[in-house]
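The chain below stands alone, shown as structure tokens; this is the form predicted on its own.
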Amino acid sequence: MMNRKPHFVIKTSFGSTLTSSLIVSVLLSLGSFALPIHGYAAEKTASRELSPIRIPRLANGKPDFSGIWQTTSAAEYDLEPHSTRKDAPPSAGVIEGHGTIPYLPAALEERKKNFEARGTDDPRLKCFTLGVPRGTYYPEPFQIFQRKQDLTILYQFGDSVRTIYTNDTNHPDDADANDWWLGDSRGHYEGDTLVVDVKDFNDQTWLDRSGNFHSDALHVVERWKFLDANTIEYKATLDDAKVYSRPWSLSVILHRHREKDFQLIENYCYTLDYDQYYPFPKP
């Protein structure tokens, strides 16, 4: 018997026939194929674009920011543009503009010693607690944990525990107020954003490795927005007139850990210098 394939027939308006291969060819060439496919696909595009972001919520519906997070950024290293150098990858920079850091003359001076000496004047070489908002793009992973009232941050180096109150309260009077390693935290919601507020730090902390730096009057506000369940953009704007001439902002993004069973590990810095003391008493 002969293999017959399957094929139909159209009249055209000339009153001939075309088979049905001839017709795909002839609309192939036409491109008519391409237009339910291109107006499926717009169709998808324009849902995408109207869809809210699905995002984790809390009870009272605020994001829940929940989780453990890290940046892949090279902010780190020297949050200004830079080529690669001995002690850092070459990076376009987090400052938004792609700018510098607008120091005033002084401080740029005390900024280019640091520089100098960041081999061993960087205080993340003595263990000192990274401050706000270096921990949040240093390269180890730190744990966020939220309630309604407040989001306690648990970072990984130096096991340093930040609280962001969101009970509506102030900070401290002056009188009250203290010149802490990570500031006073308090944050509020801006729709879906999360906006913090921080200040009364002391002036131990740098904010990189290149010796970027601040005084005991910076003022921070914090954004973290989802842009989608998993990422996190995280905007601060910095404020310090005893070192910068105008406020200036940075940005990294920030990605949830979802390895299976990833968590934590404690990393207390640099205890080998003193591990032959302990345990004390020796068994």
Second form
Amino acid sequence: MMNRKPHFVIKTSFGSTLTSSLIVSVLLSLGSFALPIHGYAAEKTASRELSPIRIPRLANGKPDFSGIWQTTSAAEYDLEPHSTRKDAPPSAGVIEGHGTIPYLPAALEERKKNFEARGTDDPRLKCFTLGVPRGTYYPEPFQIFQRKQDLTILYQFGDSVRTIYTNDTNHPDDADANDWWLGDSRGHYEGDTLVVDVKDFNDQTWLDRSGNFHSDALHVVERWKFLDANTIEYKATLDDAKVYSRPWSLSVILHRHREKDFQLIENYCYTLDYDQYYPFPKP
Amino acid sequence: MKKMKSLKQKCLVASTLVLFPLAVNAAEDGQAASAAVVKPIVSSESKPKAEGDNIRWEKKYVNVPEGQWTGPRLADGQPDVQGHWSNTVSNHANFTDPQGGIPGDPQGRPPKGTRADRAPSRVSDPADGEIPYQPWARAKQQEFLQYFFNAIKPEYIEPLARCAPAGVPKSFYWHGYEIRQYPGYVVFLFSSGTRVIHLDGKPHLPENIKLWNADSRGHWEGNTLVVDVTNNNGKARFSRTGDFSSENVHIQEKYIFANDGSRYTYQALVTDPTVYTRPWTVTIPARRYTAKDKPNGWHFEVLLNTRDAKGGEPIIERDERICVENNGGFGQGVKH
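Swap state to the form predicted in complex with its partner chain from the form predicted on its own:
Full assembly next; the chain just shown is listed first.
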């Protein structure tokens, strides 16, 4: 936790009643105490560790991710580095090391086909559930509701609902394994990082609008970590022996919506094709 | 592909039932035929019944009275009503005669017994149990009913058959559902759609935003969750008999919970001057499902996780609800 006392001491040391020599002596007395340039310091500054950040917490002390979040990245358009296209803004990509996805040769061919057909074949165009991790970096907000035993994620796009269990439970046995659109999510904490193991996917979702994809052998490990109270660093490592030659990782930043009265607004976009027929028009 | 999630099959069944209502009646008849004599609920504090009581065919029930909450509370002070719930008197086939089947059923299967033998109308006011439609609106409802078994136009297909959310109030007498609670929110996870009830005092959305599940602002009064519902798009039907509102509808809900947590009564005042001649009230009884109940694919669509069970108590896990994705266009049998 943040230690407020050094903060007070340093403020005092810069008070107008103190002479410069006093300031020096105070600093010397603090040994290798680094100057606290962001207004507060912690006990471990001597070892130059960053101050622990003040983040929201549940009653049990675990980080509280409750809130409405959204990315500002261009990940949804194409995870890989890409120049400007008519259907995508440019981006250095969100793959670790600014690399590309390590597709197996046959999978790379399929990805190329997907790319060519992206204007018609992206499941998003039918408003289908985006899957994991795509829902996290889709450019619409999602809301996290959190209890000690689980996190519920409500994605505005399609109103998909995902549960991440944090109650020390395991994935279903392989014999019971199912193919979920959102996978089966079991989370635990490593320090203040929420680590989520996700498997039992189907092969129906894409990873972005450019046709990056996976099979039903996909295994995702997510790491959700506060950078500050209003910013989450989201990392996902994807492994899929049918499609990739090795595991690879992506990372995006999620920002908390803080606009006044901001809320999710229902978006059952798959109903748009037929809602012209309802309700009954008054004659 | 590995086998698909059980909910996919449920959803397929549901879609078939909606598109071919004869099948659903057969299923309901089957359930009704196997039902034991249902005892009236004599107390709102009654214990949850075991699986097999066919409680969806409850013919009489006592409404839970409004009053104090003496049950458990959450850290933020809300009454703790989290868990799995389902209504006790049939599904959405018929709104005003819930166990009466659908008029005009071409198979000609009569409802069970006389009207007095069946559950009361969900319309608890007016006393005649009928929705007080304006003449044009009654004609529209009758027109929908006339073509329900032969949907010759797209507007005669019930939106739920196309995977639209069941809306307010139908979500409460479709499948079972889960209530989760958080500081500032009550969240309903329905078989078809999701509702977030805001307890945080924020204003309603601008009125030109219209939604299948509307916009809900609530607060607790003792054992009662009071919710103001606006921004309804008026597109969902209340029933297969075509009952409806318009996008001007205003619904004032009360969820009145029994202190032992076993039941609650849903009451809603429905006001819509464009469709009805006066405000009217819908009443829907509901009961809780727990790990002691066997998952049954309708009221209690969950998995009981016993692999991680501690102390012998199974952990209830809710399947993902996927409709349009797994059915390739629910309602696709009709090319409109």
